[in-house]
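What follows is one chain in structure tokens, specifically the form predicted alone.
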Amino acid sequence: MVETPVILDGRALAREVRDGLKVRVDALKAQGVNPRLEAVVAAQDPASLAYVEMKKKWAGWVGIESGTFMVDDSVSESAVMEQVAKLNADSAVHGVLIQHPLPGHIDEDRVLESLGHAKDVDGITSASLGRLTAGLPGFRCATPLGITKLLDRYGVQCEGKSALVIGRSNILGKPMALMLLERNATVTVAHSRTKDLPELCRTMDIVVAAVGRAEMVKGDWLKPGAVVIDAGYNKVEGRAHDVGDCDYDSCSEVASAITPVPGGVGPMTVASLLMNTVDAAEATLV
């Protein structure tokens, strides 16, 4: 048993993040470039319409502006493709959020694979992920990148650990594990078919769970001293805040270091994004 497992704290490190990026986007202004971020988001959809304006709250607090296309039923395809085009195309617009997901008369992979990864800040276009998956630059995910800068920021060495991601979506299983793979670590990714996997789960150094699943991973399917990561948020009924994936009371029992829910991940989600902002304006300046 861990007695005291380090907290890693998604809320002060998303500050430190943002305390820096102020300083990058004053540098910005005074040669010219106001950093820009334009988010593409469903009008009917609470959760995106939260998550789009906590964004524009801390873009516009270190000094990026924002803007937003709402899309509901009344607006067609073809103008979301071209709204899309005119961001591609508009130099003032540095960075772009296709916020998931949109309305169901909206093809979705259409829109985001017409989105030019010069701007996709999100890092989720096939482009994207296809210049991860080949080492290339370019904008990481933001929920796997903020991962990343956490697992820095507190000393957790990936190099040679045995890694496993719980979960495969495009947005945050898969990268994340190919993140983990250019760190070094030895990665298994799991998912619906996987067999025995709390047996699995005991053999590794460090767990990502992504899977949305309110509190499936528990304590007993954890390796003493294991690094958790839980990148879940889930509602259940009766309780005063959103879940992990991971039981976080039990796990906390067990592992050497974990992250909280709320105030882990997710605050990292939101520095990332502005980070890939900042840097594709900085970019314009090259």
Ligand code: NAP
The other form holds:
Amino acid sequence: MVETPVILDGRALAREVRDGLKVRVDALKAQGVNPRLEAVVAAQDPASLAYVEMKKKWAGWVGIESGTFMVDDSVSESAVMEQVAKLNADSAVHGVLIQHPLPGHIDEDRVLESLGHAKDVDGITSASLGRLTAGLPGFRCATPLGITKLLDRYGVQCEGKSALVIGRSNILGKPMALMLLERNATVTVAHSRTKDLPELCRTMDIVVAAVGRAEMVKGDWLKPGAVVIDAGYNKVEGRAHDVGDCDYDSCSEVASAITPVPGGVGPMTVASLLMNTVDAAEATLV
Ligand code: NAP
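Structure of the form predicted together with this ligand (previous: the form predicted alone):
Every chain and every other molecule in the complex is listed next, the one we just looked at coming first.
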């Protein structure tokens, strides 16, 4: 019988990661390289603006300079494409974040695909996802990358384990499944058409919930001792904090390790974006 689960503390690990990045950024600056991250963001989307501000705040904390290109209704798709082309060509820019969603009049896929993979520090272009699929070096998608860092930090072994990823989005579920596969887990991907999900879940050593449905995964869906990673972030009326895709109270009675929401996966997503940006800046030295 599992008693108290290990809390996979993303906030604490993100702090450690940032401390390490600060040292690397100082070293880069001493060699004349000023790491720089540029964001392209919808001007009228408060949630996107808040995410980008938070990313820029932590970028600034580690010493990464940043800028923002605001896209409002008056900005044409060709102006956004031009801006991305400029950022691709600018050797002073090391990473570019295209914050989803862009305004409706912009073909977001077209914009994203115009970003060169060498600056895709969010790891979400098809070039980056293709490189992950093929096992080639490249920037890995920030949220699943952050999750792998958490698993490593807490010594969670994936090799030979059964892992279920619930969700198959391009930014989370699919790359997560591939990264677990890279770690030699035996991976199953579930989605909205999966049958008997609770039953399937009960056979799994590792469960990653990336669904967007508040507290969907219950404790009685879990095998005793399962490792639970909750990537969900859901607003629920009347609740002080966003809640995850897993019901924390019942899951933590069964799991051997679990991420809290907030304070689990979220901070590691930002830390991973910064990590990729510093990697991109260091790559200019060689
Ligand atoms: P998404 O694009 O909406 O994808 C959701 C996935 O969940 C889809 O593949 C969908 O299946 C599947 N799904 C929906 N209902 C289901 C059900 N009842 N049973 C099984 N699968 C179901 O969402 P996302 O962008 O991947 O994000 C997922 C969650 O992670 C959200 O809560 C989001 O806020 C959060 N998130 C967190 C971070 C972070 O930094 N912490 C970053 C990104 C996202 P179909 O494909 O069949 O529709």
